[in-house]
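Only one chain comes next, encoded as structure tokens, the form predicted alone.
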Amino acid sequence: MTLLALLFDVDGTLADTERDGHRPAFNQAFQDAGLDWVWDVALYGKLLAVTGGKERMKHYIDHFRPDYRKPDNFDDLVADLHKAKTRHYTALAAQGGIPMRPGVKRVLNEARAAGLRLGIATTTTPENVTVLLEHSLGSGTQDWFEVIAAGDIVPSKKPAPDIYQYALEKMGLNPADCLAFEDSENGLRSSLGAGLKTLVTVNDYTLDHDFTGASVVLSDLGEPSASNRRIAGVDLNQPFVDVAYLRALHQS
């Protein structure tokens, strides 16, 4: 088996977008619409068990707001709120307010230099991906990725494997030729369901998730000057991730 490509989740994996990006954007959309819905940090952590912003709002009403009476056009309201939330998120990202996680930019640059192919598989909307890459990774960086599989492009979101299967099909790759990068249990279930070996980097919201089946679980990708921490999985005895590490992990 030869490692040919890397497939990346976005939210929580490339950048810590959830707590300081999506959550305040949701809250601003709610406020603009005159709703008394407020998602604090702790509540949002619970809501992240559901993938997809529209699905998350519906889950919130069903499980946390029994007092709320749904209007007849509730689905339209949710869709409109999601569009407004995306506008607020992209404005925040366009200000450069959501930095990449440790090691991400370096690993992407090293992977490109080594001839590895890159793809994205995420449940967030394509607009969110584009603005994050352009303003937090750099101008033109969306072109680094052969495919950006995002949002509602497949009917079933993570933990279903559909989004990874879509990316693999578009890139003409077998799962055995790739590594996936994830940060959550739902994401891992999705990548494993598509037959992908997976590297997990946890964040504050996913520390207690079940990562059974991951090839390795790390605090982050690390830097030569700032070691990461291995939490579980294969020990390759290296304190940061680079292309040699990824190739060894793929073979393990």
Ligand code: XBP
The other form holds:
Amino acid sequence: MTLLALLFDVDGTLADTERDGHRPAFNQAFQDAGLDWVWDVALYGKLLAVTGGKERMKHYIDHFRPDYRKPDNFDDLVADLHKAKTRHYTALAAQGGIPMRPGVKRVLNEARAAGLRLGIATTTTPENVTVLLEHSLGSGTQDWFEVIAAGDIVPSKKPAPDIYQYALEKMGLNPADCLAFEDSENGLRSSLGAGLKTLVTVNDYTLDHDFTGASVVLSDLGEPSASNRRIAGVDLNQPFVDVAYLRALHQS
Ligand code: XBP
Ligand code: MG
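Let's compare: the form predicted alone is above, so bring in the form predicted in complex with xylulose-1,5-bisphosphate (XBP).
Every chain and every other molecule in the complex is listed next, the one we just looked at coming first.
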């Protein structure tokens, strides 16, 4: 079994986008529309149980706002709010305000140099990904990824395996020849469901998620100058992730 490709989640994995990116963008859209919907840091953590921004807004109304009377055109309202939210998010990302997580840029560069193929499988809106890559990873970096599988391109979002299966199919790859990178339980259920060995890097929102089935759970990818921490899974006795580490993890 040779490692041929790496498939990456975006939100929480490539960058810490949720708390200071998506969350304020939702709040700004709600405020623009004159709604009294306010998602603080703690509430947003609960809402992250549901992937997809439109799905998350509906979940919020159904489970947290029994007082709210839905208008007849509620689905249209949610769609409009989501468009506004995407404008706010992409404006923020275009300022380069959302940095890549430790080790991400280095591992991507090393993987490219080693001839590994790269893809993306995310539930977020496609333009969120391209703007983030362009401004936080670097100009032209979206071309590093053969496929950017994102958003409503599949009917069922994570934890369903559909988005990973879509990416694998577009790249003509067998799951056994790939590794997935995730940060959340929903993401892990999705990647495992598609048959992918998965490396998890946690963040503040996902620390206490159930990562049963992950090959390894790490604090982050680490850097040669800044070791990461292994939280669970196989111990390869290496203080940061590089291509040799990924090949060994894939074999393990
Ligand atoms: C990401 C998501 C997305 C983003 C918001 O999950 O759940 O909904 O929070 O993006 P994952 P949109 O990292 O598992 O892919 O508002 O564009 O949906
Ligand atoms: Mg994620």
